[in-house]
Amino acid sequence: MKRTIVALAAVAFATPALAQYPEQSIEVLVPFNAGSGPDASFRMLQPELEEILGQPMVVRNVGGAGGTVGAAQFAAQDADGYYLAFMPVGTTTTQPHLRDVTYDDTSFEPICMTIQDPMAVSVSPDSGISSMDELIARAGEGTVTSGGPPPGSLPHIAQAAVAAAYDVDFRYVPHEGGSAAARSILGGQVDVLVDPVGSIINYGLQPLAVLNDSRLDAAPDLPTIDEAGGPPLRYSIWFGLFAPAGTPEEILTALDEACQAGTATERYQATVENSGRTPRFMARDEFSDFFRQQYQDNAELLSAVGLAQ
């Protein structure tokens, strides 16, 4: 009967706790420098969130190592909702399988996705190349060299994938980033681009096919691989919010509906349209499941690639 008393207390006790949450700042771990594509993301969110949780979010930049010196240091923080982190899909699902780090998929509670840019399929517009299917019967003449970030990077594996559908063989070119590897593909050093669409045609690039279920508001006119003729390939630059292994059901929940009330507000909405970037919100659990199924397919391509460890 006193343990019953007891622990009845301690549930008392408890639950005003967590229905008060947040009581204090919280901290966001972004693992890249500040300015960078993840941090950009996650400022257009955290004044949304500010307003809806009532309480200061303080952004602390760690970058390092594609993201995972910041990734390893915010799996070992305590579950209690006040240490978040906002990360990329590269950090998340590519780089522990290309790294000896100390997280994986299930060091995570996923929370949403904010940002979903699809990636395309491009080329130089002064290449006499319109369409995939011309694209592919160059490849398959052994002609075709495509370029992008470091090996391991979303662009590396998307080029891969598109080459390993069609099979055909890329031959790729590292850069250090997409930008890098636009200018020489204006400058007929390299061929292929996968890269996000809005980068793309902010390069002057021509994209021949998005890598997404559907077309671009942006660019209405680009078929999906798909409807140009090719397999359905999905391959995005994403960003969520996570918060480490074992927080509290409720805390996830609170910050789950904090992610969605945030996301659709107009003034969101439309920063994040006017940044070139694509709003996409996706809720705790199929961003959850989403991003489980990405982190093992990631691991079966870059290991088809040989680049897995």
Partner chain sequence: MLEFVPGAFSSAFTFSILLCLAIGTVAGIIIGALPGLGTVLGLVMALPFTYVLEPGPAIALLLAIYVSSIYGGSISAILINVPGTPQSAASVFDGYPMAQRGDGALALGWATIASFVGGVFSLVILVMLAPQLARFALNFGPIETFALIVFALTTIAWVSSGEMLKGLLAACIGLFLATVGPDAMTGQVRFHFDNLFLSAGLTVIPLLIGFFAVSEILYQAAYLKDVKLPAVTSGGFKVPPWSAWKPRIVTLLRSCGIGSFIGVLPGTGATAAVFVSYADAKRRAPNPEDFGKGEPSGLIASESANNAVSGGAMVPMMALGIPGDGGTVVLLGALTIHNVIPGVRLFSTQPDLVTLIFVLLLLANIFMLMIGAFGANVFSRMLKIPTTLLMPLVFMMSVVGAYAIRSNPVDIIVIAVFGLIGFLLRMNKFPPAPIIIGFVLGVPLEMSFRQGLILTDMNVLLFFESPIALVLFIITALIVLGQFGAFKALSRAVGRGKG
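For comparison with the form predicted on its own, kindly provide the form predicted together with the partner chain.
So it's only the chain below, everything else dropped.
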């Protein structure tokens, strides 16, 4: 019932000229392989959007190179509202500073954010470490290794920032992805993983502190980094819906409203939370500013860590 009301409201607020949009199915590009994290994150939203917009949303997976291959293809698409992309923070705001890509922050029109997973510093439950201070103490005594996806990814940047802020060294061991790194943590070969809290809990790892303003509902006993006495670090992996630059204003508004309605449904919230992720809606205006700010911030971050071109 609630969904129908929200859907009706979304349609009612669309301007008469665009009451027709969308007239046919919309292709959504996910620049990662099917079944991966970003792919699953979008597929949770897909049924909601399809219901609200009344048209199929066809997912097209173009994986490769941290999402840059798909994103580059997407940037060249027609801006008619029938090609959208669902992309994470890495592909849109860190990868452009790491390698030569054909797009930048002006190539896309941000529509809305749908998920924002704050990351946490985690260790193996068998490690005997139960607080950030203990971890830092051990880093001071000897070598602490940290693992995660290839360099340039958010987990990598986050762990580098944590180490830098505490003035210690983590030796980074790149893996194919977060789950491969989790395996090494559980196996005791690597010590630390910085990853979204939900994933950490699913892997059975021990989170020490979350890099966020406030505690998460999913982990009420997990202190924030500030509470743990550490520096004010904020790192999260977010996902957003994008349109190519130049998409008409009315279409963007319609999509923004559909996104707001879709992320508000109980089914969406429940599915996302169940999987260990944190649903978070950010409307177009706020998300636009946030996106552009992240693009700048991450450029500086990457330079600070010694990675930028």
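These numbers were taken from a predicted model, which means no experiment stands behind them. Residue numbers count along the first chain shown, from 1.
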Domain assignment check, rigid parts between the two forms, residue 233 and residue 123 = yes
